[in-house]
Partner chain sequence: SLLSTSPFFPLLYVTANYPMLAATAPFPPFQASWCVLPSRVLLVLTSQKGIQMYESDGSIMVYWHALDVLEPPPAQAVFARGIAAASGRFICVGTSSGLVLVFDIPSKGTNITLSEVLQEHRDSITDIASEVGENPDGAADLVTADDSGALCVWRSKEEFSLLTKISAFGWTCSSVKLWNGVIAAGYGNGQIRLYEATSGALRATVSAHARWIYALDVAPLTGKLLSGAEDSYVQIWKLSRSPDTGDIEIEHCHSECVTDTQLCGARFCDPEGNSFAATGYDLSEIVRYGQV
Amino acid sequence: MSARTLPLLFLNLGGEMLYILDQRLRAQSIPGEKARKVMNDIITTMFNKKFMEELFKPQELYSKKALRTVYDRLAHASIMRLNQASMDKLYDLMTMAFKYQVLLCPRPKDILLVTFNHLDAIKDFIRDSPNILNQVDETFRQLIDMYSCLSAGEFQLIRQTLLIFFQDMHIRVSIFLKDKVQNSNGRFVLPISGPVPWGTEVPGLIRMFNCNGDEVKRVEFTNGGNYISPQREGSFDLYGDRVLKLGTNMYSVSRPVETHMSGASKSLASHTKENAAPNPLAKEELNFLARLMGGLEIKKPNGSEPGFRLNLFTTDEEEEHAALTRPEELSYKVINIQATQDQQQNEELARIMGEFEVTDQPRQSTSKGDDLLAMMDEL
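Structure block, one chain, which must be in the form predicted on its own:
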C-alpha cells in the first residue's frame, strides 16, 4: 500500500463531485449568482491551505465511510443542501467515475494527468476569482513537487492501492451503460483499441536476441486489437496539453445520469455489515478525520443568504424511492463523532466538535489512551 495515494484520491473524487454539482445546478436552473457562490465556496474549502497540508502528509488510506464524511462536509460548505439519498448518489457517481479512470489509465503515471485534468477544469469554474485560482495553483505545485520524481514502480503501487480501495464497488451508471463501457453487473469493459502507453510499441512483433545482444530473429503475431502509437506524451507542467482525456468533464453536455445497485453489489450487502463492528483502526481513522476537518473552514449561510436544496434525481419522488430501496448496509450515513469527557485534552478537537451535532450521552472511557475520540457510531 502506498502512503502517497490519499491526495490523488481526494482531489480526483473532489473534481468529479464538482462536475456533478455544476451539472445539477444548471439542470435545476439555480440562478447564476447562487450557483457561482456554491462552487466558489466548495472549491475554497476544498483547497484550504491547512487542509492541503494535512492531506499531503504521507499516510495510509482509510475506510470509504471516513472519506465520505469529508465529502459530506465539503458538499455542505455553502448555502446548498443535499439529503441522504442525493448524497449517496453523488458519492456513487464520484467513485465509479474515478474507478473507471484509474482502470483505463494507459500507464500508472498517467493517474497524475487525470488529476491535472480535474484541476484544469476546476480552475475553469473559478476563472473570475483570482484568490481561489491561487489556492488551486498552489496545490498544482505541491502535486508536481511530490509526484514528478516518483519511479514507475511507485506509481504502480499507487494505482494498485486505488484499485484495492475501489475493488468491491460495482454501481451501474447510466452514462457508462449507454456508452457500452460498463456491463450490466457493474464491471467496466476494458478497450482493445486506441493508443498504447507512451514509450511502448504497438504489440505484434517478437524480437529474439543471442547471448551477445544481437537480434537474430523476428516473429510477427496478430495482437487481436486495433492499437495505434501515441502522438505525444501529455504535459505534466502547470499549464499544457494533457493529451489524455480521462478526468475531463463528462457532464459538460447535459445528459440524465442514473445509478443502480448491481446484483453483485446487493449480494455484498450482507458482508458489509462487518463495517459496523468495532475495528482496531477506528481510533486512527477518527484521529485522521479530526486532523483533516481541523483544516476545513465551513461557511454557514446567514440570514441574507437563504439556503436551497439540490436534488440529484429528476424528481423528488425518485429521490424518495431511492432512499427507501437502497440497502441500509450500502448507505454511507454521516459519521457522528462524540468527544471524550475530557475535551481539554485537545483544543483543536474541541473546536472541530463545534461543527458537529453532539448528543449529550454520558460515556465512560474504556481506556485512558482514547486521546481524541471515544467512539464512532456505526463504523
The other form holds:
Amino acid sequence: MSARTLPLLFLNLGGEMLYILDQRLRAQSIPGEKARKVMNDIITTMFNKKFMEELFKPQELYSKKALRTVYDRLAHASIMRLNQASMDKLYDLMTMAFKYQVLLCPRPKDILLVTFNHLDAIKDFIRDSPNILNQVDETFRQLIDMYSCLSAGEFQLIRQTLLIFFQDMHIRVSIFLKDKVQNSNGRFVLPISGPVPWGTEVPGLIRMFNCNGDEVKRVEFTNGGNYISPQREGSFDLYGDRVLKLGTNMYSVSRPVETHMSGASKSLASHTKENAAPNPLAKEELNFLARLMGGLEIKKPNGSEPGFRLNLFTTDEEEEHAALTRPEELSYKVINIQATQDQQQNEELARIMGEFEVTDQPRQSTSKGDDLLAMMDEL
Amino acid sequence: SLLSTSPFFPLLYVTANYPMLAATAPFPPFQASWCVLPSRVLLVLTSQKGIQMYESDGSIMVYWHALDVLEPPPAQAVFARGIAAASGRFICVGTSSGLVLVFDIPSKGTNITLSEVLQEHRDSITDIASEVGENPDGAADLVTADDSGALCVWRSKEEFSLLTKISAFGWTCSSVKLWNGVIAAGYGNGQIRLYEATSGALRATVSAHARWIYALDVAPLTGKLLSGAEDSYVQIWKLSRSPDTGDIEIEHCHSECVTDTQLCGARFCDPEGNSFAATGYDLSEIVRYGQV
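Would you generate the structure of this protein in the form predicted in complex with its partner chain, following the form predicted on its own above?
So here's everything in the complex, that chain up top.
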C-alpha cells in the first residue's frame, strides 16, 4: 500500500492524544504551569527534527503494537505518568477518533485538511513558545511539500492504507454515542445528507448528448439521499480556514472521555491466528522502533520538578477496575523482545531506550541491561 | 461466481472460500478476479509483489509474475491493479506505473507468457474492462482506465492497437465497463460518464453518487448497469441505444442504501441483472439483493 502514510497517521493520532491529555489535565485541575510544561514537552518531542526526518522517509506502516510503543514514550516525555489502564484508554480514544475522521473525509485529499486542523490546534497549544512553534511550522511546510501535488488516486490509496490499519476496530466511545455519530454496535454512522464534497455535483441529474456533443435530453432522478451544494473549499496553505470540522477538538471539560469495552470487536479467525503465530515482521519492527526512538530526544526531568499521575478515568477505582476487566482480544500486546535471539539488535534498542529511563519509580534489578528489557516488557 | 474488485474485499473472499490459497499466498491480495476464456477459467490475484494466476478451484498456481521491487521502498507505491480477459486468449493486468501487461494464455497448462506491454497511460491503472456484449468487427474490445481519469480504448486481434484516447477531466476514473460499444466509467467525484467506444465521444453524464464510486457492473443480457459508492448507495441503471437516432441512453431504475457502509465492491449475480450483491469496508458479510 502507500509508503507515504506514516507521517499522516502519526501526526493525526498525536494531535488526538494532545486533545485528550489537555482535557484530562484541566478536568484533574492540574496547575496551569505544570499542564503547560507537559504539553510543551510532549509537543517538542513529537516535532523533533531527527524524529521527523525518520518519519517522512517512504516506508510501509508497521503494526499497531509498534506504533503504540511510540505513543507510550511520547506520553511519558515529561513529568506526567499514566498507568497501563489509562494509557490503553488513551490509545483507544485516539485511534477511534482518527478512524472516524478518515472514514468521513468527503474527498480523499481532505485527509490533509484533517491533519492541518490538528496542527493548527497544536500551534495554539504552544503559541507562547516561539522555538517549538518554528519546529511545528517546519513540519507543516514539509507536509505541504510532500502532499500538495499528489493526485486524488494517490490520496485514496493513502486513505485505504489507513482504513486497513483501522479495520475491525469498533470500540464504543461515549462522546460519539451521545452525538449519534456511532451506533451501539460500534460502527460509525454515515450520513446520507448534507453538503457533497467540493468537486462533486449533488446527485440527481442525467444529461445525454448526441454524436455532435449537443445536449439532447435532461432527466432528473431521485438518488435517495438529501444532499446540498458545498459552500467553499478549505485552505491547504500554512494559514487559512480549513472549513472541514473533522480533526478539530471535540473535547471540553464538560464532555468527559469514556469508552465501553463490552461487545467491542468481532475478530475474524485470521486475526486470532495472527496473534498466536510468531511475528515474521518483528525484526523489521524493531529496526523501525530503533530508528524512530533514536530520533526521539526525551528531556530528563530535573530533580526539582515533581512528577504527577494523570488518570483517564474519573476515579482511581474506575481505573483499577478497567485494568482488571479489559477483554483479552483488546489488550495491546507488547512487542516481546526475546533476549536470547539477536542480542546485538536488542542491545542497540536497549541503549536507545536507556535514554528514556523513568527516574521517579524505584526499581530492583541486578544489571542495567535486565532493567531496561524488563521495563520494555512491562509496557 | 461473484468476485468484487476492491482493496478490502479480496482478502475476505479468498480467505473465506479458499483458506489453503490464502495461507500459501505470499502477500495479501490487492484484487481478485475470475477470467473466463473459452477453454478455461483462471483466478487472477494481484498484489504489491506481483500477479498470481490459479486454476479456478484455487488448487494450483499456474503462473507468477513478479513486479520490480526496489529497496528502500520508493515514495510511489508499486502494485498491480485492473484485471480482464480479452479476445478469448489474453489476460490483461494493469500496474501502478501505468503499464498494461498482456499475457497469452494457452487452452491448458502453465505455458503462459507475457506477450505485450501497452504503454499509453502515464498514471496508475485503476481498472480494465473487456467487451461483454455484442462486438461488431473492427470495434473496440478493451478499455483501460487510470488514476488521472484518462481512458484508452483498444482493439485486440493478434496484437493490440489503440483506437482512441479519452482525456481526463480532473478526477480519478475508478472503474470502467464496456457493453455493446458503450463505455461506462465511474469517477472519484461520484459521476458516471458514458462514451461511444469507437470514437471516444461523450454521450452522457450522470451525477450518480455523493462520494467516490468504487464499483461498476453491467448485466450483458439486458444492459442493466450497477454502481456502488462510498455514499452507501447501490444505484441500478438501464443502458440502451435509441433505434432512430442511435443515441446512447441511460435511465435510473432503483436505489438501494446499505446503511452505514462505504461500499467497495458490488456485482450483479446473474447475467440479466435481477439480483446483485455488495460489500463494504469493515463489513465481514456480502449483502445480496434480489428482485421479488
